[in-house]
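Presented below, as structure tokens, is a lone chain in the form predicted alone.
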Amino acid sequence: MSNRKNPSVVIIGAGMTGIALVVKLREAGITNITLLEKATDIGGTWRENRYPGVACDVPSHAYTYSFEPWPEWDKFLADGSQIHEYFKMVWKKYGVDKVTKLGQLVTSCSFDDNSQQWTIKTQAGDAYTADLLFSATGILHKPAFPNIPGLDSFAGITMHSALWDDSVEFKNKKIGVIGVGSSAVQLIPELIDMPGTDVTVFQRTPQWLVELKNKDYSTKDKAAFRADAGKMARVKKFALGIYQLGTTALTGDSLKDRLMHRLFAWNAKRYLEKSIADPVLREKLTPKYKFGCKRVVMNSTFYPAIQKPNAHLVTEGIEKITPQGIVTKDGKTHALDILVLATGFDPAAFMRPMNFTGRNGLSIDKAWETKIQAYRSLMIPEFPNFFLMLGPNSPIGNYSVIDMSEIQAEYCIKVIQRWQQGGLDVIEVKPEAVAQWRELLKSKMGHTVWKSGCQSWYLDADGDPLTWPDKWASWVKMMREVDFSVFKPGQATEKKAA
């Protein structure tokens, strides 16, 4: 163990999250950090996706740092290669690029119980020791392929819209599309309006839209954000509270908050109806759950663009792959020169696939043998000195993941201190304090919009919630006070009482 005041730190991932722990700690005069990335630079989720069309769902000026507000924003909806932009922008502006190895792709994590520190090790043939540990790999990073018989049969170009290939020409081809998520709307259109192609969506379930139109900010626009920073804190400060309404129409439970949810429903079947002219077209796109069971998709290219002559929608159930390309439940086959899984991420991957050990070798698969599950989405038992960043139950879905991980990271960094002003002897909480953690969860769950009957990703394989079940206010309140009768005492504590 190196000295509390300023203890070694690793964090895996260089993304949003592990850029704001770096200038979070530091700020709490924690300088001893290294941040290891897997790839040759950094960004996280807006490095990876690169697919036409891709975008943020939410506005540009509330999908920043709260200590960096950022001008330049060419859109009220940031392209993704802007976003990547103003992350490396800050990496590099905040210094995270001097404590950053890139190149790092970590495969295992050991904890030992005679140190008390963390062994990390990588792909590369590095090690690295931490009295601290962050995973910071992000949410929704590793995509998640369809079990169809027959996919490494397509003798055509096959992609998922998380590995983007740009060296694929798309001009006057045939493309099949599987999936109708936030990504896929986004990308479809953009495949739509290449020149001679003849696209084809394969949808299993569809989805509820919500009309959100982008716009340019003009020079003179970026001129005034500079000018006067109330003006950005202002667009933030709208943008972010329509959001939490929305929020709060899917998780409350009052009056007010299930009227919110039929205003809310009412706006989106609305959009369908007066963007979709043919009655059967409608019909297909018609979701047959309620309005924010699945993750609600914002966007105003999609409805257009489906119904152009060179777009077909199938509804039909996908029986299998062939060389040629799909083959539906009905017998018909769908001729392809290009097929692209559209087809979403794992949800319960986080810091996974690495060798990922606690005490006693305790692996994490088998930690989460029945059920994954952090305090607070943070800390597992048996797992010391270690944080999972927007872990199981974090609020994701429609709201900046970046105030996400700003507030999980303020919550750390009190829980650090009193670990630094020896409050705790090691940073771990107890067994119990996990299954209380999970009936809170169960309690909240009942009166949400997630309890109605679909399946999504925002549930487990038991149907208990992966995300925060309540407000979004709710979750913000709990978060700034840190309840110390959770965590053990620890090996130090023990060996004194003995």
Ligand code: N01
Contents of the next structure:
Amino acid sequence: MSNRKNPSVVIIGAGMTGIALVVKLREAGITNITLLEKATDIGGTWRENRYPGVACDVPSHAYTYSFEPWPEWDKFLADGSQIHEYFKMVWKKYGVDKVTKLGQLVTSCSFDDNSQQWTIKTQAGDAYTADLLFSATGILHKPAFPNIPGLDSFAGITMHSALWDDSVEFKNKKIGVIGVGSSAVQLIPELIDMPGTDVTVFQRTPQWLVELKNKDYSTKDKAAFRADAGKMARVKKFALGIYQLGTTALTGDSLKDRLMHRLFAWNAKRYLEKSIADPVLREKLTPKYKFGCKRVVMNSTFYPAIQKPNAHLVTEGIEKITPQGIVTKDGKTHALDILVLATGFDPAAFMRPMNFTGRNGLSIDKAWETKIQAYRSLMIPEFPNFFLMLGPNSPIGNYSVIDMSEIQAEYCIKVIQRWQQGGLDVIEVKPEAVAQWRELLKSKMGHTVWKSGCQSWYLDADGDPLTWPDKWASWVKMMREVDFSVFKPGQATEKKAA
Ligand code: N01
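Starting from the form predicted alone, produce the coordinates for the form predicted together with the ligand.
All chains and molecules follow, beginning with the one already shown.
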């Protein structure tokens, strides 16, 4: 039976969220923790995304844990490799490494109704039991491959932006890149600047770009951050303040919100107009959908790069891929040596493809048959004592994901503490709670810009946003308050009532 006083906890995924969870759970006195990581290194998205130019478009001082501000950032927008170093530093400094088991790819998690515990099995043949289970596997971790005829027939090298092969030599090569999303716009300028390359970008849909310039932090800047932690806090507050205005502009429907949206849209249009000299190229790069409908791309290197002589933007549409390269719908063959797929991720995978089963062997695929959903993004009926970190309708894509993870962790801890004190027999929400949650989402999503008629990874199969359809502030307010009436009473309480 589960041990409430000193519960055993398994967390899957030693990325940014998994590390934060260990730190926060320990602060709350929960110490019997095992952190399972599939890879031989920690760091999640920042371990996996190693393409040239990979960086975070959230300013570095805003992309740090609240409990570990860091004056050593080299840039205003940190490189992926330094973010990875930061997480490794925190992982060691807070002793999270002591409870981490690397090389443990979880293949199945199942809940046992009798013992009220989870059994977690890994590909390496190990098994763990846990009173409480967290999935911290991240959102955008499963690369999406385009369904283009002939993709496998390409005779050159093919690689996805999130599965980068560092051994490949790009010098003097003809490179094709499919996609112009946030990954592509960071990657393409780097490829264009490599010696002797010729880079063709295949764009299906243009993106709205917001100019976001990077800058190096000097030794003097870092010393100033070291001397005054308040300076880091002010940079963070300012940066996240702008992001909050962004969420207002994308989701709000007051006059002020709509004016804010117009201001952002005007700014993006002005950036395009002042950056792209050739009217034909400018027209090709001009989106026909509302600003922010797709995830806004923040960058300052793509527009200058795409105008260089060794860069080409192709918008004709891809017909097929052959051993030689890409054939576009106008019948032209674009001969290539290397094909880069900057085609994004499956945002609805969550913990899958794990074999994940709750009460009575109910699989997560079955539970999500009609809709991918979780109460407050975190809890699913029939999956007791389980938390899905950064689950569906978390406010992803428009804010610092670190703050999000910390707030979700704090919410989970409040629920766990109530369970530890005997206020809940089991941590399991009633199905009605999910229905009410759905209604809340529905009441908000109608006026978001994501429902304004474009294709984006924000939308689920029904065309509903998979992200929180309201302002950041409203999400924070909601997550600070736990409504305990949504939980199932559990057997002991039912017996008492009887
Ligand atoms: O992926 P995307 P991403 N034929 O899905 C195109 C985060 N991120 O990896 O728009 C032709 O945005 C697709 O075209 P279309 C961030 O949240 C953060 O770039 O569907 N093209 C699009 O152009 C981001 O939003 C950072 O018509 C095809 C591109 O591929 C998220 O990750 C950095 C195609 C995919 O764009 C995903 O970004 C990088 C096909 N069959 C990423 N299939 C930070 O800095 C797809 N495309 C924090």
